[in-house]
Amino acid sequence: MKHSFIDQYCDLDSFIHRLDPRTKFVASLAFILAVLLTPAGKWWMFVFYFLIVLGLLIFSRLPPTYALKRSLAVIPFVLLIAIFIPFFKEGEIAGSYNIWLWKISVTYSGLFVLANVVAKAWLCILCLILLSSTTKLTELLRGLQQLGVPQAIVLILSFMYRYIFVLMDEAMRMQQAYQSRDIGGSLLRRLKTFGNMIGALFIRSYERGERIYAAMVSRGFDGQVRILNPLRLKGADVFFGVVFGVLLMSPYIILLVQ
C-alpha cells in the first residue's frame, strides 16, 4: 500500500523545492514568529502576511487547492479550543443563548479574540504546510541535525516518518480482516471489537519496536546518525533569506514611523 500524505509535493522543481532545508526551516519559525507577535486587530497584517505565503505557495507550484484542503482541516481543532473565549470574555455582549438551565452570552471582545486567534492559527498552518510540502522530511531531519536540535527529536521524528506508514498498513490489514468476518452485532460490541483491535496494534508496535531497537545494537548502533553529505548553504539561501526578512519586518516597521 501506498501513502504520500506528508511530503506528497516534495518532488517538484522550483527555486523554494531547491532552498537549503535549514533556511526553510528558519524562515517558518520567523514567519510564525512574526504572525503570532502581530498586534490584535491589524488585519492589514495579517492580509499581508497571507499574502506572502499565497505568493511562496503559487512560486513553489503546489496546488492551491492541495493547501486550502489540508489547512480547513485543521482549523476544527483550533475552533475545538478557542470556541470558548467568546462566551467567557468580559466586555460589551453580542448575544445571550438560552441552554437548558443556563444563560449563555456571548460578548464582542470575545468575537474579536476570537478572530485574531484563528486567523494566526491558519496562517501558520499554511506556513507548516508550504515548509513541508516543499521538503523531503529525510532532508528536514538533517537540516534539524546540523542545526543543533537534540539527537533523541531528530531520531524519534525519522522513526516516526518511516514506520508510520508500516503501522497504516498493519491497521488496514486488521480492518480488512475485520470487515470480511464482521457478522454485524450491538454497537458495544463493535466498539469492544475496536478496541481490541487498537490493543493489538499497540502490542504489535511496541514489539515491533524492540525487534528493531534490538536488531540495530547488533549492528553497532550508538545514538548517534552519521551524515555523509552535510548541506550546505548557497547564494539563493542568502537572498532568500534576506529579501523573506525584509518583508517580515516591513509591517512592524511601518508601525514604529507611525
Second form
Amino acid sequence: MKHSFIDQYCDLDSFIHRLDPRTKFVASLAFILAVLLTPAGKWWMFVFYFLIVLGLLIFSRLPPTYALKRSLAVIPFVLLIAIFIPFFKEGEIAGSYNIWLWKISVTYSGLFVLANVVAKAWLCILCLILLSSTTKLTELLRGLQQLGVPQAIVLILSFMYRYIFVLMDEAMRMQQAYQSRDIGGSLLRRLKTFGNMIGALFIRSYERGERIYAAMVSRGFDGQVRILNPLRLKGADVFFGVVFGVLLMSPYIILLVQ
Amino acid sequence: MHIPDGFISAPVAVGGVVVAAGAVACAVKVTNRGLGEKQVPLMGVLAAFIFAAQMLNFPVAGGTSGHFMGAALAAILLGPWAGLLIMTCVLLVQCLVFQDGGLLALGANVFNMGIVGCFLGYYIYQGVTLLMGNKRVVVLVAGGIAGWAAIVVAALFCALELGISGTVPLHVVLPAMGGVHALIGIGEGLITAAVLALVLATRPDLMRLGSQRA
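What would the structure be for the form predicted in complex with its partner chain, rather than the form predicted on its own?
Full complex below, order starting with the chain above.
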C-alpha cells in the first residue's frame, strides 16, 4: 500500500524547511490569529497576508499546484456556509431567485459575510499546508514538547504516527477484501459488515498494543523516554521570527494610526 | 464536522483552545493513573486504530459514502478520559498532516468531538445499561443510542460555535445541522452497536475496560 501522501514534501531543502519546528509552529499560530482578528471588509489586509504566505510558499520550493489542490479541502465547509447565506434577512437585497416553490433572496450582508469567511479560511489553510509540508511530524512533535505540551501526549502522538501506517494497511486490506466479495444487500447488512470490520480492527489493535508494551517492558521501558540532542534555536530562527512578527503586526499598526 | 480555521471567530477559537487544553491535561493525569507506563503504547496504537477506522468508507445510498467518528465507541470501550485523549490525538494528526480541521480551531474540534462526543456517549451508555441491566440487547441498544447522540450533540455544538461567531444565522443553522446529523448519526449508532456485538462475542473481557478506569 502507498502512504506517500503523508509527509510528501518534507524532505525538500529550503530556508523554510531548515527553520526550527518551534519557530514555524508559533509563527503559524500568530499568522492564523492575525488573519482571524482582521476586521471584516479590510480587503487590503487579506491581500497583504496572502502575499506573505505566497512569498513563503515560493521560498519553500513546494510545487504551487500542490498547495492549491490541498487548500481545496475547505470547500465542503464553504458550501455548508453558503447554503445558509440566503437566511441572512437584514440588509439590501442583491438578487432573488425562484427555485421551485421557494423564493430565495440573497442580501449583500450575507455575501459580505461569506466573502470574509472564505478569505480567512483560505489564508489559514495555506499557512497550515506550508507548516505541515515543510516540517516532519516527528520534528514538529519534538518542538511541541519543548513548547510545553505534556510529554505523555507527545509520546502517544509519536506512537500513533508510527502505527498509523500499519493499521491503515490493515484497514485498507480489509476494505479491499470486502469490496472484492461485496454482493450488495441492504444498507443494514452492509453496516453490520462494516461494524464487524471495525470491531476486528479494534481487537487486533488492542492486542497489538499489549504486545508492543510487553516488548518495550522486556527491553527496559520504565515510562520515561530520553531524547538525544534537544532542539536549539539558531540565528536564522530569530531573524525569521522578528521579520515575520513585524510583517504580521504592520497592518494593525496602520489601522491604529488611521 | 472538522471546523477549519477562519469559520469561527478568534474569541470562540481561543476559548475552545483553553477549555480543551484543560480537559486534555486532566485526561493525561487520569489515564496515567489507570494505565501507568502502559498508557503510551496502548493509547498510541488505539489512536491509530480510530484514525484508520475513520479512513474506511462505507457506501450509503445514492453513490455517497460515510465514515465513522468513533468517539462514543472509544469512550464506551476505554472510558471517557481515555476516549478524549485518543480523539485529541486523532484530531491533532488530522489537522497537522491532512489539514482536516484548523490549527486554532483545534480547540473547538476537540471540544465537539472529543469532550462532548466521549462524555455524552459514555454516560448515555452507562445510564442505559445501569437502568436496564447488562444483557446483550441492552448493551447494543445503549451503544447505538450513545453513538447517535454523540454525533448529533457534537454537530449542535459545532453549529452553536458557527452561530456565535456570526458566520451563519444561529436560528437556522442549529435545526439544520441537528436534523442532518440526526440522519447521519443513525449510521454511526448502528455501526457502534455492530462493533460492540463483535467485541462482546469474541473478547467480552475488553468490554469491561471502560468501567474499570472511569
